[in-house]
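Single chain ahead, by itself, as structure tokens, in the form predicted on its own.
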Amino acid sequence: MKLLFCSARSASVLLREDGDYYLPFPVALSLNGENLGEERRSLVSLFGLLPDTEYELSLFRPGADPETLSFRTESETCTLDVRRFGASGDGSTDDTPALQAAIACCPPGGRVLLPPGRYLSGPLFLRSHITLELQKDAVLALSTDRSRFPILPGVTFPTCGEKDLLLGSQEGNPLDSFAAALTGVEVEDVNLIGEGIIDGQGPDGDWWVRPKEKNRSWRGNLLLLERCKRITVQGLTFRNSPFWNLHPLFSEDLDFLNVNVEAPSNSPNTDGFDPESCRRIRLLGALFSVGDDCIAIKSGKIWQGRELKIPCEDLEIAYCAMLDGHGGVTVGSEMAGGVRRVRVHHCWMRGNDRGLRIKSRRGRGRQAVVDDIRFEDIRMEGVKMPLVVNCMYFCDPDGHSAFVQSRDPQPVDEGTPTIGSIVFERVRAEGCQACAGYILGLPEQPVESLTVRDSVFSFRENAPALVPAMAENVPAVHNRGFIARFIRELKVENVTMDRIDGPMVAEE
């Protein structure tokens, strides 16, 4: 067992390293001798702990000696119960003032507590050095009245100094946007923990009606962390966001542990986790079932990426479950600042359109370098296309133009993106439909390197033909191996496939 995080009131523990979201077999747990019951997940979080207290977690499985892990919780200065600040928790009273007052009054090292209840609230703003805990059966329900939401300005020009202030963000551009249910701007050392729910009430408002139209401002998130440091989000469930669910932006040293992110499969743009121009992030033990990409790694659309030149880098995604959703893990298409050093391992994907999806296009720029992306020890069930690399993704108003879609070499210039090294290792994909992988690079800048080794791909019988990549002139296919065009090096080592039509690797 390995302790990943410990606060004054909670802890997260990786029970074993050889599973994915689930352990290879169930185990029994006890804490200080108290039975916690059976556990199937690889990573668990413990809540209801006391500050500055010693604990011993024990793990039992048949035929083996018990394993133990000892740890001591952090200290805590105080707990502020939002009920004492006037919050009603009845689901109809506007509790925004009481909740915001408790956050504003909390001293460093303190805890703001939401006990069981349904707290109707507008966006709340975090402060540094505190813990916000939603206990089990506590729901923070986001107001559906957008007229009462504060707006974060996209760009504010400096009165002195040289840097513009960027606050509002929408799909990789600095645009006026509504604040998130929980918004952190330049805060640090914050814990957002608990077994409660943050409910964006997407179906109950007009957030999902004509979602691509600006209505007073652009849609906001459930959690926005902008220019933040050392934040841990643990155990919470995020549900029915107006737009993207979790959006770290220009932030670093973040942990997301055992979070759940939920939205209907037809909800528009409800991406689960979209880190943008961030570094050093761990996403461990999370479960996603959303209406768009489960995870989308970004670094700004053209202007933002070129001007700021802040990549997204050093990400670890492990022991997660990506259920449904267009992509399990997506890079782009707003990646003009680059994405590098991403490791995805010991994850389970089920029913996604694509497992690893890289989306780029001409015009993203020289900074738009995607490199050192690793997929290791992944289990896929019913993922239609385990791997897609698409450098002619038809996004943006000119996405269908000859400039983006031409298969003839274009000049390599300031707008030319690069795809570097991608590795697939120990991937077991069952129930594939279109193809094991589809790679479409640029003729003037081919994909540098793709390695697939020690992996197994099996296909559905009588699978329907599907278009594997969102680019022009890509034919529908079924039961194909790797289809590659414009790639410098493609290595396929110790890979088996069944029920495929044609060769394992084809250049078309």
Second form
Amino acid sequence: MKLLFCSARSASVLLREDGDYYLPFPVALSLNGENLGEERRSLVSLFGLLPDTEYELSLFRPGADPETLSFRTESETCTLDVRRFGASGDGSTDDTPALQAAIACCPPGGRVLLPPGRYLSGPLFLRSHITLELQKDAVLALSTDRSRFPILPGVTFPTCGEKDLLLGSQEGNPLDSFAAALTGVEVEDVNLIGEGIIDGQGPDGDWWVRPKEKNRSWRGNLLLLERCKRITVQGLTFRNSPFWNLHPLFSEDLDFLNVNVEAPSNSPNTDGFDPESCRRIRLLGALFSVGDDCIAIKSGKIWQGRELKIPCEDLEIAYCAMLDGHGGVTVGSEMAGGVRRVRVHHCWMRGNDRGLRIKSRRGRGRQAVVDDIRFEDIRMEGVKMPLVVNCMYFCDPDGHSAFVQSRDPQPVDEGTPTIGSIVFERVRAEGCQACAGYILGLPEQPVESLTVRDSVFSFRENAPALVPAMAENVPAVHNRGFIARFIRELKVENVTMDRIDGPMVAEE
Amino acid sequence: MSESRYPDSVCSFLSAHGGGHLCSGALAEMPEVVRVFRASAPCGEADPLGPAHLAWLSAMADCISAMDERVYEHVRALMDLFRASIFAAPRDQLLGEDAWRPLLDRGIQLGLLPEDLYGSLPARPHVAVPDLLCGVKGGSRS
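Could you present the same protein in the form predicted in complex with its partner chain, rather than the form predicted on its own shown above?
The next block holds the full complex; its first chain is the one shown before.
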């Protein structure tokens, strides 16, 4: 067992390293001798702990000696119960002032506590050095009245100096956007913990009606962390967001542990987790079932990438379950600042359209380098296409133009994006439909390398044909291996494929 | 040709500067629209606050407010051009011109100019003066 995180009131422990979201077999746990019951997940979070207290976690499985892990919780300066600030938790009273007051008054090292109840609230703003805990059966229900939401201005020009203040963000551009249910701007050392729920109430408001139209402002998130450092989000469930659920932006040293993200499969743009121009992020033990991509790694559109040059880098995504979203892990399409050193391992994907999907296009820029992306020890069930790399993604107003879609070499210039190294290792994909992988690079800038090693891909028998990539002139296929065009090196080692038509690797 | 999404002032401006073919307002036209605005910067004019300069900035403000945010990089290019031009103008003269007042108010409303513009127009330009008008005419800035 390995302790990953410990606060004054909680801890997260990796029980074993050889499963995915689930352990290879169930185990029994006890804490200081008290039976916690059976556990099936690889990563577990413990709540209801006391500050500054020694704990011993024991793990039992048949036929093996018990394992134990000792740890001591952090200290805490005080707990502020939001009910003492006037919050009603009745689901109908606007509790925004009481909740915001509790956060604003919390001293460093303190905890703001939401006990069981339904707290109707508008967006709340975090402050540094506090813990916000939503206990089990506590729901922070986001108001559906957008007329009362604060707006984060996209760009505010400086009074003095050179640096613009960027706050509101929408799909890779600094644009006026509603604040998130929980918004952190330049905060540090914050823990957001508990078994409670942050509910965006998407179906009850108008967020999902004509979602691509700006209505007073662009839609906001459930959690926005902008220029934040050392934030841990642990155990919480995020549900029915107006827009992307979790959006860390220009932030670093973030942990997301055992979070659950839920939205209906037909809800528009309800991505699960969209880190944008961030570094050093761990996303471990998360469960996603959303209406768009489960995880989408980004670094801005053209202006942001060119002006700010902030890549998204050093991400670890492990022990997660990605169910039913369009993409399991997507890179882009807003990737103008570059994405590098992403390791996805020990994850389980089920029913996604694509497992790993990299989206780019001409014009994203010289900074738009996607490199060192690793998929290791991944289990896929019913994922239609395990890998798609598309450098001719037809997004944006000119996405269908010849400039983006031409298969003839174009000049390599400041708009040319780059795809470097991608590795698929120990991937077991069952129930594939279209193809094991579809790679469409640029003729003037081919994908540098793709290595697929020690992996198994098996297909549905007579699977329906699907178009594997959103680019012009890509035919629908089924039961195919790797289809690659404009790639410098494609290595396939110790790979087996079941029920495929044609060769394992085809260049077309 | 699809219905124009630009205000009339922008269509007239584009037509007058050889960009009449752009008036459909299609999103894909935006880079060309920005190029036309840059190319038509009234640099070298004897009166830096003359009617040509005012018309250029007014059309640009109209265009900024009408442009689709999906092409932010082009909106941003016009925002920078607008601000740079304002901040490069002689301060006392600029604030003393009644004809310019609606444009300045518009700039404040669009968030391009500071709320306290009339009290604290920055003494030095946000972008170096030589780069403002003539320097961008060739479209070297992005």
